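Below you'll find only one chain, the form predicted alone, shown as structure tokens.
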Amino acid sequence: MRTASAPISVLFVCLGNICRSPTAHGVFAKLVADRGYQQAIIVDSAGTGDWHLGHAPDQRTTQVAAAKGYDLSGLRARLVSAEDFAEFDYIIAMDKANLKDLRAMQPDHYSGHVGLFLDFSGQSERTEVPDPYYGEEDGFELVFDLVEDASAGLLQHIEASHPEVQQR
């Protein structure tokens, strides 16, 4: 059970943990750092599939990230696990298939938030962050735009729901 002094923890989840969730990880972690909340909010990412375990994010993801001022070079793909439900307050899925997989793993006693990332977005056209893996570079640009928007909304939600974050 989480204590009021424990950091808020956020886990971003996509399929392979090499495109969308590391993008969200990097963008949200920078937003957290820019606000000075590094001690108050912990950020991680994982995938529901095990194809890319231990790999760095997709080269196209890292290129778009670098062009936008984000460094994803330290991230490595990992598999989401049952233990993550004991570790994370927010487990955020990029799409409905990821959400379905997470709900299948979710213990009955889990009291944190499991939901879609774009639920925190200011836009209403999309409900899911599309997987850019098999597409062109513009798909990676779209992912970044959606992730930046939803990251701002998620941080606003955390600040409103956990005012102690701003006091650390």
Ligand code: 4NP
Contents of the next structure:
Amino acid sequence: MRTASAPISVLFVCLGNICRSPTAHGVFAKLVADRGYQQAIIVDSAGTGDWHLGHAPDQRTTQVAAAKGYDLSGLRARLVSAEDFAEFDYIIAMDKANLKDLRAMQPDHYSGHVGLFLDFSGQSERTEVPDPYYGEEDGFELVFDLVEDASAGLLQHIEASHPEVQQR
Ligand code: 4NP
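I would like to compare: after the form predicted alone, may I see the structure of the form predicted in complex with this ligand?
After this comes the whole thing, all chains and molecules, with the earlier chain placed first.
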């Protein structure tokens, strides 16, 4: 159970934790830092699949992010776990399959928010961040653009629902 003085914590979840959720992790963390909220909002990412545990993000992901000024090279893939529901106030899925897996793990008493990232997006065309792994380079650009847009929306939502973040 969170207290009013505890930081708000946000976990981004995708399948491999090497493309979409690390992008969200890096972009949202920079947004948080740029607003001076580093003490107030904690950011992490994880995957539902275990193929890439301990690996850095996919090179195509790090390259697209680097071109936009984000360094994702220090991130390492990990699995989402039941303990994450005790740690995180927001557990944010990139697609509906991730969300289904999270719902299956979610304890009955979890009082945080589990939902789709693009619910916080300003665009309404897409509801999911598409898995770019087996696709072309432009899929990684699309992921980045969707993530940037939804990150701004998520931060606005957190500022509105937890105004105390602005006072830390
Ligand atoms: P992500 O992309 O879920 O955005 O990290 C994927 C990465 C790896 C695999 C699938 C999706 N894979 O099958 O290994």
